[in-house]
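The chain below stands alone, shown as structure tokens; this is the form predicted on its own.
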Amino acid sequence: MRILGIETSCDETAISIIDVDEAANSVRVLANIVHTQMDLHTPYGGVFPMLAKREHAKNLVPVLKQALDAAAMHTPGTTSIDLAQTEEILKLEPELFTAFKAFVPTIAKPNIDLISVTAGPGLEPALWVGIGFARALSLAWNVPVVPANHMEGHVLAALIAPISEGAYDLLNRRILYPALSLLISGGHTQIVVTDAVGSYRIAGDTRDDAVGECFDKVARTLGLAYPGGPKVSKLAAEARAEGIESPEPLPRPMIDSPDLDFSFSGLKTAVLYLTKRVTLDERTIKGICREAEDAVTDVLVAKVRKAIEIYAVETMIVGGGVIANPHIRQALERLAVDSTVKLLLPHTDHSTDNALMMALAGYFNTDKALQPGADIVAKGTLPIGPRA
């Protein structure tokens, strides 16, 4: 099985492309096309939604030629396409309607089943030009198209392992079930009790400010420009290098809670405070990077502890674009050791935004899949699951 995913959830627009060989369990990445508009959102300080969905129409269609010529699927042909009925889908985007017309058309069907799209969470206005782009390739194309769930494609990141050079094991079938999943990304910060694939239960959830939002927001008020998690985590690792440490203590904020939930705007408040009370100079704010990372990892480690004891289980799965963090990573790894419990990371090129994530997303809900240029509809809160 084929299939192409597409990703327009935040700033990243997304086209990858993956081969199922449903005997062998296993499955080979042809493209996995990533364009980012991260320097465009720096002016702005974080995601300027109507700006990401612009550029989104703008790159969808140059994305999804580097991925068919990742892919060598790239041939030139004809395709017969519905030009009112695929007009009529991207009415909202006439860029990308025209780009679309101009391309589509002329190249052979390529050896697609299945296209699977992001249809939440994320920024509303960037999800609706990526289902937009899906629905019409579809109808193009008449294949079947599954709106998949972001957060499930991280958790599906970290159930892939690399056999060689583009082929990679699946592992849902390798693993015991209940796992626990943490998601963790700049919108999400979550532990979820993974039953089986598709089957989740949120057992935690931020009461706030997710994990890289508290990252960017304290980055901001120290300075560093967008994006922030990168460059706290940085300043924190040259911190411990040469014994810098904050001029103050910060809070841990719930983590003796008796619930697994998570609040850290009173950290960014924390921060916002002790700056005022201190002269930033480069040692100050190295220091207190540092302690803003050992504080957020600090409360991760303790919730996810106390969730393996309390859900008894054997596989801890993480995922989201935090979890590049190196000194996360690394106390996660530590907490599995002293846990016994089997930890699945996906690789760091596979934790923030991809479409290869929203590809595997799409196997996994064949189930869910709908007729070519089926309405879809994009929620900007669609949740994982119900709370546990």
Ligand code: KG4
The other form holds:
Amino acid sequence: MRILGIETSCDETAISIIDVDEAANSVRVLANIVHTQMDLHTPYGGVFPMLAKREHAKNLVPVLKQALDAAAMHTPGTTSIDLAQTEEILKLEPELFTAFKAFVPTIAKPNIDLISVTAGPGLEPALWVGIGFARALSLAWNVPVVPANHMEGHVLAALIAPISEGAYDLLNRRILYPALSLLISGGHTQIVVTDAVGSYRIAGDTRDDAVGECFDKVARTLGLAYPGGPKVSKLAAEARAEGIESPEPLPRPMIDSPDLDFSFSGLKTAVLYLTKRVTLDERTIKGICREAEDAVTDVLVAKVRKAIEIYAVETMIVGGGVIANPHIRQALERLAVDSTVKLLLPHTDHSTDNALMMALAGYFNTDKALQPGADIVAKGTLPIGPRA
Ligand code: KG4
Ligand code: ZN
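Would you generate the structure of this protein in the form predicted in complex with the ligand, following the form predicted on its own above?
First the chain shown before, then all remaining chains and molecules of the complex.
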């Protein structure tokens, strides 16, 4: 089964094509293209939704071309498209419609069985562009289209294990239950009881900022450019190597609270006050990065440890951009060994937003596939499941 995944929930325009061997429960990644807009958003200190939307509209057709090239599915030929209906679907994206009708009719219909697209959560203007594109493509190629949840995508990115170049085993049947997923991204910090692939209950959530957002805001306070997470992490590693410490300790918000909820806005504010009391030279910045990363890591580890006890967890899955952070990865790896829990982490390359995870989400949601061209609604706050 060949699935084309489309992801436009934030500032990456991404398309992936996968081939799932259902009998072998394995997957071949034929294409995994991620076009990041990060540099364009840097001057705004964060993702600017209307700019993200415009860039997705501009990039989707070129990214599709690249993905088809990579998958050896870019075959000249003809595909007749229903111009009126396609224009109706893309009526808010005239530039995308123009690019679409200049490209899709000039290639043969590729061997794709299903299109999967992020319907939420994310920035709604950005989500709508990907959805419109997915609907138009599904209509042109006469294949079903499935709306998928971005956060489920992050869970699934951890459920593939490499077997050879571009080929992976699916690990869905190797999860030992009870299982829990920790989701740490720019918009989410959640502990999710995972009753099965596709069945999730939120056991812990952030009361304010998400952990990635906290990294990005701490970075901004320290004068580091967006997106700050990777920069804080790099400077924190340098501080450890050079033996540099923060001038003052930072708080570990809610570390001892009896629930599984998080709060990170106090940490961001503590960094802001600290920067007003000290001279922000290079050493001090590195020291603060180290302490902020330690504070975040301590809180995550404490909450996950508590969750493992409460739910007698056998498998711990982690997803979201922040798990690209090596310090947090190592801390969770140590925790898993100590608690004899099976830990599933995504490859660093699949931690931040990509469309491979959305193609996988399509595969695990084939039962929710809709008719070609069917209506799909973008939902900025789409939850992964109900509260536990
Ligand atoms: O999952 P993701 O790519 O997008 C969302 O769904 O939000 O996550 C992006 C977040 C950003 O806040 C970014 O700063 C953070 O992940 N991030 C990191 C690292 N790499 C990305 N945070 C800390 N350390 C990193 N190495
Ligand atoms: Zn994400």
